[in-house]
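Below sits a lone chain in structure tokens, taken as the form predicted on its own.
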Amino acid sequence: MIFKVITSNPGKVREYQEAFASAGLEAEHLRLAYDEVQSSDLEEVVSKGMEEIRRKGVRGFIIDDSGLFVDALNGFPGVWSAYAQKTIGNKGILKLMEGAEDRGAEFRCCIGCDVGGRTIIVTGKCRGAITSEESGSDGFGFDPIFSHDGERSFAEVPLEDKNRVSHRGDAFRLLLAELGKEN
């Protein structure tokens, strides 16, 4: 089975291809513009996106919406993570975190999957902390300032290892479990 991964982020596509390959499935990149509803809820963003993509006649696809939820910033940037990354970036988040004792944060990934006319929506999470500085050259987005283990940023973790512990990896495992219920 081949799933179309609809995103403008090539980093996400690589993560899906790696995860799908280990499950004996295939993922291919499909660039398709769709409007993201403005909401504070990842699942609502994904659900509305799926509706629009289906109206365009696309089937057998996956979309996701992910966010970094920082405790000391009351969950910011959350669902607005892509916008925050474009506007203030990692340096901006680190600036906002200056002097913060609580560095707790959580990455969340909500995956929406259209398979055989069925809708599957799952949300994965990864708890960790915001680092005091950027480190690492792999990954994308906020990876250089998030550590799941207190030792390395996500940008320092090889992709295969990252998929085992990340929010997207967690969501992917939940998705596989749901897909398995079909068989």
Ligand code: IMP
The other form holds:
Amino acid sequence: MIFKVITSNPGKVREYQEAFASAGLEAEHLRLAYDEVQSSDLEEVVSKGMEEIRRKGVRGFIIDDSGLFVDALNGFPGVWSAYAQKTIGNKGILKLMEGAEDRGAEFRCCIGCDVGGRTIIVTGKCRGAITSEESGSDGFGFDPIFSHDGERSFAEVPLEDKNRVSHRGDAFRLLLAELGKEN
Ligand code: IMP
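Form predicted on its own done, so how does the form predicted together with inosinic acid look?
Expanding to the full complex; the earlier chain stays at the top.
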């Protein structure tokens, strides 16, 4: 089967194309709008999104809801990451972090997969830190201000390498493990 990757984010599309291809699976991008319910829980956003997509008659797909959870900001922007990215942006996050000693942060990615009548929901994580300034031109979103290794931002890491260590790569491997299990 060919998995439909439903997202409006070209950065996610690139990462999933590489991940599916590396796993020897076929995937295609499907642009399909669905409501992202307001919730304090990535899994709930994904679960509700999947219901809506199924109501539209689509099967054999994945969706992804992700966020950046900053320790010193009590988990902000978290589930409000898309809004924070659109409004205050990376510069705004850096501003909020001015003077913060604890720069720890975590990316989380929740994947919902509809396959052969099954629903699989998995969440991957990646620990790292908010950098002191933006750097790098690859990737998307918060990549220029997040470093997983304390040396390079995600926007300075080649896509294949990001997939090896990122929240999305982690979630994708959990998905592959679930796909390998019996119903
Ligand atoms: P959503 O999952 O599309 O709602 O993403 C929430 C916000 O987090 C968006 O602004 C994305 O750009 C950002 N985001 C999600 N995943 C990543 C990532 O892997 N790197 C950087 N930013 C991300």
